[in-house]
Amino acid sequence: MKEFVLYTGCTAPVRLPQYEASVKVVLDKLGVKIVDMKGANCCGAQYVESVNRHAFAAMSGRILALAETYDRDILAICGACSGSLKWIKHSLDNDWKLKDEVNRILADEGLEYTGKIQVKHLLQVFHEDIGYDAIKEAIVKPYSAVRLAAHYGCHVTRPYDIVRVDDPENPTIIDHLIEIAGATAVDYTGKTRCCGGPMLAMDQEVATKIGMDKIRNIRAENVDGIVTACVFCDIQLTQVQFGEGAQDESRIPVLTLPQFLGPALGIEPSRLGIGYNKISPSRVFASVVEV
């Protein structure tokens, strides 16, 4: 059984919880084992990122080490986060005295970074440790006649040579998901673009109309979800759809891809956070059928 340890970052527990809630009971059921990160702090990704280099290697460093206490590899399920901690960890890998400063700080705690352990974005924990054709064995109520549009927001895929998790222009591994279950993944004009979600604590009428004109793209194809894997897509996509002038029947319901998955593996929808989506993905859910 593959075992990862797993790193919420500090927006999904509070904001999310279904995000980690799906995670966890998922993945048991595809056979990987998740133990919880304890003491972790946040990776410092965008902002901390944005001031001080030095104080974003040593935010993201301390979870790196921290991992390697529990001698295993880490599963982040936010973009972001699985961003800056590939990027962290590529520049303490290459750059000896960034590495030996962040050690020096890192040494009050008995912590040390050595570089053993890999980090894993929760796509690639699907897409590489369990493989699509076990997750295929395992579907045991496939969807039927539902489209849905895949959202992978910009930290996850983006920049390759740092996070190689999915070709960032044609992105694949959640559409292959989708179609696994038995859904209709659709395509749609602007795909790869920005939710609008990092510009929120800069310009919210600006990531408004970033995360508006996503949605209008997504609806022109007529599809009944999103799925996403990107803890601040999902919340910016659900957000800008409460608007003004939004109508209830318009709003397309955003799941998280192991809140999508859970069903067609035959988990009850309640053991996957569903009770917290701000949008019911009723219309979803009514597609799946027994085999």
Second form
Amino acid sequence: MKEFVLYTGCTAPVRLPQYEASVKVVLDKLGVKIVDMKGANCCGAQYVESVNRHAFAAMSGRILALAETYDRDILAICGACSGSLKWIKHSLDNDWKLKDEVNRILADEGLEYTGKIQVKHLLQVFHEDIGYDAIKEAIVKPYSAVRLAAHYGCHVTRPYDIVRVDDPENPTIIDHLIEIAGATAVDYTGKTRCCGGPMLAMDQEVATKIGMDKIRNIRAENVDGIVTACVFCDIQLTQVQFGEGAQDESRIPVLTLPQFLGPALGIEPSRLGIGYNKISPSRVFASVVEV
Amino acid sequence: MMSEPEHGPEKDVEYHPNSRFSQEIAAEPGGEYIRKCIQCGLCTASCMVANYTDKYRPRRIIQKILLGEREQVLASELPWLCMTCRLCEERCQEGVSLAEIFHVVRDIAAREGRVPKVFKDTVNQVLKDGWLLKDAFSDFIQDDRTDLGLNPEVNFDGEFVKKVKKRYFEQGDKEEVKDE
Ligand code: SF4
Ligand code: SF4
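Could the form predicted together with the partner chain be given as well, to go with the form predicted alone?
What follows is the entire complex, opening with the chain shown before.
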């Protein structure tokens, strides 16, 4: 059985705990064992990353070193975290001076980064560690006649040379999983464009316009829901739909990937924290039929 | 099926922008991309930020760097508007990473104490608590976590960041994230 140590990042446990819960329940169902990383810190994405490259390396480097004490690869469920950890792993593995510097700071608490563990985003675990065939076999309640749009997340898929998850121009993992679960994966204009989340800090108005651009493009395809694989994308694509002038009826449910897969695997929606989603995805689940 | 012709030897063409600022940028990790830009404007055309705000034109920021407008670039908030979504990098035919160039610009600006307030506040918060959302982590959220079958505690470490702060942000004026 494949085992991972879960690094949740700062945001999921507080703002999207249903994602954390559904990741665990779904991976358990698919035979992947998860342990929580204890005593972690922020990976430094975006903010520390922007002001001091060395401080960023120390923060993400510590998480990598902590994972080594568990002797397990890291599972990251957020685009920002998986991107940062992979970026810093790449830097540390190719820049011995930086690695020495980070290890000197880590030595105080008996930690060391050697580079022996890998960082995987959730999409990779589904694709590479579990595999499409095993997931297909585990589907007991396939969806029918549900149209879903996949949103991958910029930091999940780019830059490819570092993150190595999926084709950054034409990503397919979420789409495959949508189809394997019996639903219809729908393409839309601007699929690989950003949700606008990283703009929230500097200019909320522009961030919302970018997010709504995506929602409009998705709505044009008449879908029942959006499936995400990043904490920030999920939150952003949900909250832009509550802005001024947004209509209740026209809101498109946003679901994290394990929340979507769970019911098809026979998992009770309540165990997936569906009730915590701000836009009820009941129209997505209505179609889950017994085989 | 015929494969697409590679970009050919041109792919590795580097220019030698001679402004002092572009050389300063090129000397930092990630900044070397500045040597590859041909100013075609594809990045601006593919950028969602540029699409929704006229003030942000990534090609133009690169041009200012090439022209050596150091003061203007470092004093501006524009390099901080990049979402680092890297969509432009998928499009750029010359293999330029704008996100990397802007990170170098931000790094240099930060060394001189020029950090937008929201970045400064967030960095200070993270360096104080060890993680971003300690203030938002309430009893209600603990109840939600219990209800979801999760450990109500989130177990973040607040000690390590003190070392990071001391090492990188308090060693003299240059490294500190100061008020603007
Ligand atoms: S697309 Fe590339 S080469 Fe063209 S202006 Fe932008 S960075 Fe320069
Ligand atoms: S990486 Fe920055 S400049 Fe490039 S498209 Fe994204 S926001 Fe625009």
